[in-house]
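Shown here is one chain on its own, the form predicted alone, set out as C-alpha cells.
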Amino acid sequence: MTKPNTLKVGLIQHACDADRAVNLALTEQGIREASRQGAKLVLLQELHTSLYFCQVEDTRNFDLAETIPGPTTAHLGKLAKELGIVLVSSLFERRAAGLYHNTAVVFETDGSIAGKYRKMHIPDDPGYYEKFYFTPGDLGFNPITTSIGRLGVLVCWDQWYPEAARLMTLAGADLLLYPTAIGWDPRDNEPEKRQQRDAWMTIQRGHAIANGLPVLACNRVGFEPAPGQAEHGSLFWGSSFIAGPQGEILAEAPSGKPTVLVTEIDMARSEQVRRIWPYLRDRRIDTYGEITKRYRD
C-alpha cells in the first residue's frame, strides 16, 4: 500500500432527528459536499442514524439496532463507491438477539467493508446509559487497512483513554479517528461548559502529541430532550476538529452549527515529528507491567 503524501479529510457534523430517513439524508448531503470539496476520507459522528437514545434505559430502543452488513451499510457502501472515498460510519449493531454493540464501520472506495471496530469503553452515567445497550467490544485495538492508510478508529468514550490511542499506534495506525456524541447538561453554567469542552479537546490533542499522529474527532450538534423530560437532555456541543501530530488544530467546526469540515493533512509530518519527539523509542516497556492492574493498592 502506497500512502498519499497529503490527504484531504472531511467531518460531517449535524443535528439528528427521530426519523432515520431524515438523518441519512442529512448525512448523505454532508458526505457529498465533503467529496465535492475534495475529501478522500470522510468521518461521520457517533450513532448518526438516530437520536442519542442512551439518555434513558428503554428496551424499545433495541429496535433501532441493525445487522452489519445491513440496510445502512448497503446505502453507505454504495455512496462510498459512487464518490470513490473511504467512509467511516458509526452504527448500533445487532449481532444477535440480546447482543448489541456500538460499532464503527469503514468502507473502502469500492464500497466494500474494509473492517469494523466495536466500542471498547462503555460509559454508564446520567444521560449516557450505554451499558444498558452495548456489549463491550471484542475486536481489540486493531487499525483498519484502507487504500489511504491504516485507520485507528475508536468511538466516543474511548477518546478519554490514552491506552486505546497508544495501542492503535503500536499496531501501526496512520490516523486516529473518534466518532462522538458528547454534550452539556443545559443546566450547567457557562464556566462548567467551557471546562468540559476544553477537556474534551485537550485529551484528544494529547493523543495526537503523545503518538505523533493526526486526530479526527466528529461530534453532533443540537439539543435532544430526554424522553419524558422536555426540560432536560443533552445539548451536543459540536466543535468537531482535526489536529496534526503535535496537537495543532488544523480545522475546527463551530459549537452549535451543522458543518461540513474539510481540510488537508500532511501525512509525511508524523515521520518528521517522531524523529524529533521519539516517544516510541524512549518508552520504558520493561517497567509498565502494572498498567494492567485496576489500581495499585
Contents of the next structure:
There are 2 protein chains.
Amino acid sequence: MTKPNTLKVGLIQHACDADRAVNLALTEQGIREASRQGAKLVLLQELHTSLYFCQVEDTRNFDLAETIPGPTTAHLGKLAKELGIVLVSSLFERRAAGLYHNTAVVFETDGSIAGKYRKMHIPDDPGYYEKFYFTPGDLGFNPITTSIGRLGVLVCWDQWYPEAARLMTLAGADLLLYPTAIGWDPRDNEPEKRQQRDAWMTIQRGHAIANGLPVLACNRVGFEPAPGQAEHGSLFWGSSFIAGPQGEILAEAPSGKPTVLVTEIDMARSEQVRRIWPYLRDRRIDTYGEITKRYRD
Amino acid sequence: MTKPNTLKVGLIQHACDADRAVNLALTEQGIREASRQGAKLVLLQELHTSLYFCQVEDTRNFDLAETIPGPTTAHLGKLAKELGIVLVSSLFERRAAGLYHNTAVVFETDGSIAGKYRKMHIPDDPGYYEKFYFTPGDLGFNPITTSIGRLGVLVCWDQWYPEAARLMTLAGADLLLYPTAIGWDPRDNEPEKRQQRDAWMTIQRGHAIANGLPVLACNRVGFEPAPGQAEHGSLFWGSSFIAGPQGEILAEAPSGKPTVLVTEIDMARSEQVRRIWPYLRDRRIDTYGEITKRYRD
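Instead of the form predicted alone shown above, give the structure for the form predicted together with another copy of the chain, please.
After this comes the whole thing, all chains and molecules, with the earlier chain placed first.
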C-alpha cells in the first residue's frame, strides 16, 4: 500500500492596489503567515502584483509587464528560499516588445525557478479584455517538477476546460493549481452571483473528480472600479478553495475577506481513489480524436 | 435574440424486480404519469427491465439480453407513439451470440427508433462486473436527432469522462442524458456515501458547465442483494436530477424513493449562457492532440 504522505498547502487571497509595492508587501505577509502555519507549498492569486488591469484596453498597461526572470521573481525567489517553500506566483510577462503573456512561475525551495506556465486559454468578455494583453501560451500543458511533487499549474480561464486538467493529469501532475481573478458584475442579482460562483467551484471540483487529483484555486477579493467608469467594475469573489481527489472541499475562504487559507492534503489519497474509481484505465482513446476539432460539423 | 423555447422533461426513477414484466409495468406507469404532467421527453434509468445483474459474473444472465429491435423496443415504441413523446430507454442488447452491449435506444414520437447509443466506457469494480457482460460501444459519440432536439445520450460510467460530454457537444447535442445504475456499498459510512453521491452530481454538473448544456441523469433506487451473498449488495442512490447549462440544479429526486421527476427546461438558455461564457470559442485545439494517449509518459 502507498505510505501516508501529507502536504500542507497555503493560498494567499487578498485585495489589490494600484501600487505594486503595496501588493507585494501584502502577498509577502500572507506567504510568511502560511509558512508560519507550516505550509510547504504556497499558491498566489492571478496577477497578484497589480490591479486587474484587463477591465479596459489601454496600451499604458503594458508598462506593468516585466521580464521573467525579473524584479518580482528575484523578490519571490528569495522569499521561497528563506522560508524553504515551493511558491507558485502569477505574473504579467514581458517576453519581447509587443509580446506579453499571463504567466505562472514556480519557485523551488532553493529560490530557483522550477518552471513556468503560460496561460493557454485567453478570455475576452466585457470587463475581461485579456485577448488584448496576453498572447496565448506556447508552453503546452506540462506539469512543473518540484521537490514536493509535479505541479499542474493552470491559470484562471483554463479552469473551464476539462482538456487542460486532463492533459496535466496524463503528464503526471500530482496536484492541479489555479491562480485566478474572477468576480461579479456588481449589478448582477444575488441568485445570479451565487450561480456563477457555484459553477466556478463545481467545474474545478469536477476536474478533481475526473482526474483523481487535489485542486487548489486562489482568487482575489475586493471591488476594483473600471477606469473612467466608476459605477462599473469587478467585485472579485475570493472563495479560494482546496478540494481533494473526489472533489470534496477540504478548505474554503470567504468571498469577501483577505484570507491565508492553510490545510493539509493527504497525497496518498489520489492513488486510493483512483483504485476504486479507475477512470484512467477505461478511457476510449481510440475514439477521442475529434476533440481536436473546433466543431464536429 | 433567440426565441423562448421550453421543453418539459420527465425522469422515471424506480426500484427493480427480478420479473421483467413487473419492471416494464412500473416504467410504463411512470412514463404515463410524466406524460400526464406534460413531459415531451422521458428518460429512463439504466437497464430498467431487470435487476442490476452485473453484481456477479454468471453466464445465465446473458439470457436477459434481447435484440434491438425486439420485444421491449416494440412495447416502448408503441407507448412513445401513443403518448406522442420522445423516449430514451436503456437495454441489454444481444447483437450476436457472445456479443452483447449496454445500449440506449431513443424512440421518436411516431414510435420509430430514432437511434441508439452503445455505452462506450465499461466499468469493472467489485459489484459492477460490466466488462464481463458488455462489449465496449462501437457507435462513437454521436447525438441522436429527434423532433425535440439532438440528444447526447451517454450511459452511466460515461458520466465520469469529460471527453464523452465534449464530443457530444461538438457534434451539436442540445442536451446530455445519462441513464444510470449507481449505488452505495451499504457498509460504507454516511460521510463516504455523501461524498460519492456528491462527486457523481458534481462531475455531471461540471459537464453542463463546460459545455453550456442541460444535463439529465436518471438513476434507480432500492437495495439489490448480491446473488449468493445476501449480506452484500448495492443500495442504488436514486437522486435523479436535471441541471441547466450553468450546472444549476433545476429538479432533483430523493435518494431512496421512486419518483417521476418532471420539470421544464429553457432550451434558449444554452445559447445565452454560451454568449457570456464562450468556452467553445477559446478551445486550444492546436494543443489537445495528446488527449488520445493513454498516458503522456
